[in-house]
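Let's start with one chain on its own, the form predicted on its own, as structure tokens.
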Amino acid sequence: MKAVILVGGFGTRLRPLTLTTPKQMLPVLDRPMIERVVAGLARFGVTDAVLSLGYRPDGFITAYPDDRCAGVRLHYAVEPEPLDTAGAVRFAATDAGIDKTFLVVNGDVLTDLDVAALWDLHRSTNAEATIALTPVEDPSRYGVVPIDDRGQVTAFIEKPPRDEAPSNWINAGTYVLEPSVLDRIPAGRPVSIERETFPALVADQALFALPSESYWVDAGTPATYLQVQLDLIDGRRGPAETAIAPTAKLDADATVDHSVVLDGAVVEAGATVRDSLLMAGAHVGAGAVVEGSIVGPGSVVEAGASLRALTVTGAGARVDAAQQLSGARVPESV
């Protein structure tokens, strides 16, 4: 079995942290976030994948040098210029010579769905196409997907105004995929695959859904990815996963409270880590408080410092002493 992992964005909301890394090498906990995506797939007996490329794809090249993650054979489709999702969906299937039914997954979403119920309920119907719908509780930001009785797709509707959404089931970035999808998709320019090829589906009756409440979370802002670090330490996906890396130091005196603390992070004495995440060597000076915020590799909160309300610092940034931040980015992204 065969999967596009879709991984070629520019990473915007999860500024400044996507500065200097494309989003989905990120860490959650201890491995990058596309190591957790690939896992969910092989599970379910996905054996190759092709990563979708477009930011920084280095990122990802050097990080697999053999070509595998997580027991899977990668092959790297990076996209001469930005082509939106079906663009490269289409590029990226092309590239690897796919042409057979295949799988297409965001590389942003972590998720416990099972891919073996939405890959036969996608043979029984003999369905051009078939994604995985998650309920949600504002749809506005998505495709919102009715479906019938028999789960075949009514209407695509992306992002609509919350109060006109027809429902809050959404879609959740897993497909799967008849290579004739491939020929729907124009070559050459950018293509949504939300609001060109899925409503052209549904007018050939040729598109149907699975709804599922399980596991689900798009990472790719700031809450959700520090979500899915706390999710994970909490026992929501499973036996609950190690907080703090045997690397890290805290001193005695510090108090650390429902936070990850990644790699060789620093948490001195008298300060107050909660509900919050210290990625690899952050440091936290001395009576410094972070609440609710991720402090980015090798960032560093001087003494005294406050970080509140989903602050977020990028690679290497410094938070003077004393200074008292809150919902802020630093550096300020442009």
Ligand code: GDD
Second form
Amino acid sequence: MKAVILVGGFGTRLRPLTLTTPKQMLPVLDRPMIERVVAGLARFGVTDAVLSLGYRPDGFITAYPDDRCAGVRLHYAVEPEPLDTAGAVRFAATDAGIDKTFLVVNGDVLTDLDVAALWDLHRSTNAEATIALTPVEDPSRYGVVPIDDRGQVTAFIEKPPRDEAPSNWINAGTYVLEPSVLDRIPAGRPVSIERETFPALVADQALFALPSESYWVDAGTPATYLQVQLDLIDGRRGPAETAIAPTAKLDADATVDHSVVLDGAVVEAGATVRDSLLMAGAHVGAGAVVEGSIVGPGSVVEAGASLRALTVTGAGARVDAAQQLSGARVPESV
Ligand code: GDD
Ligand code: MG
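Please supply the coordinates for the form predicted together with the named molecule, as a counterpart to the form predicted on its own shown previously.
Entire complex below, previous chain first.
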């Protein structure tokens, strides 16, 4: 089974972290996000993954020099310019010579959803495409997908205003596609699968969907990127994973509670770290407070400073002593 994994976006919502590292190469605990996505697909028999690359492709290519990741063979398809989601699928699938039914996934989604069940539904209908759905509280930042009682999709509404969403079930970013879908995507210009291709398939009654209650999070925002990691250490997806890397240095007089501390990060005496992520080599100075926030790789929080309410510091960024930040980005990014 072959899968196209979309990993070419700019990761805008995760700036400044994504200024230096593409979103799916950011760590989720001990390994890059992409490895968890690929491993999840391997469980369902995916042997070949086509990475659909755009922004900062070298971050991926140098990480997997032997073209293997989580036991899966990788093919790199680097877009000459951003082609948006459908354009990217067409470019990557064509580049890899895909000519049979295949999978597509958004590379920033961490999920336990049942790909085999999705594939089975696809086989039991005349669908050209079958997509997984997941329930969310606020559908307005996703693709909203009402279906009839046979699972046929009746509309695909990408990011509607909150009060106009007809359903709380949204596009989970996992698709089974027939190669004929590729012929529907115009070549050589950006095309959105959510705004063009899926609505056209709906009009032709060729799009089906399978609702799933399995674990599902799109890790593309600071809140959800933090959440997926806290969920793993809380054991919300199987056995709890290690929160504190063995090479981290926590002072005996520091308080580190319900947080992830990656390789080589340091927390000095009297500091408090709660519900937070300290990335590799981050440094939290004496008496500083980090709550519900992300300290980027090699970033320094000087003594007595405080970071709260989803403050995010980028690679190597410095927060001056005693500075108090809430919901901030350091450096400020556009
Ligand atoms: N190669 C390539 N080229 N990849 C791209 C491009 C592009 O031009 N644009 C975006 N991507 C990749 C991103 O890196 C990401 O892995 C995936 O496509 C989806 O893009 P996001 O920017 O994360 O989209 P979203 O989260 O706002 O919305 C999408 O995902 C939701 C579920 O997580 C949509 O598919 C929604 O309908 C869906 O509900
Ligand atoms: Mg996303």
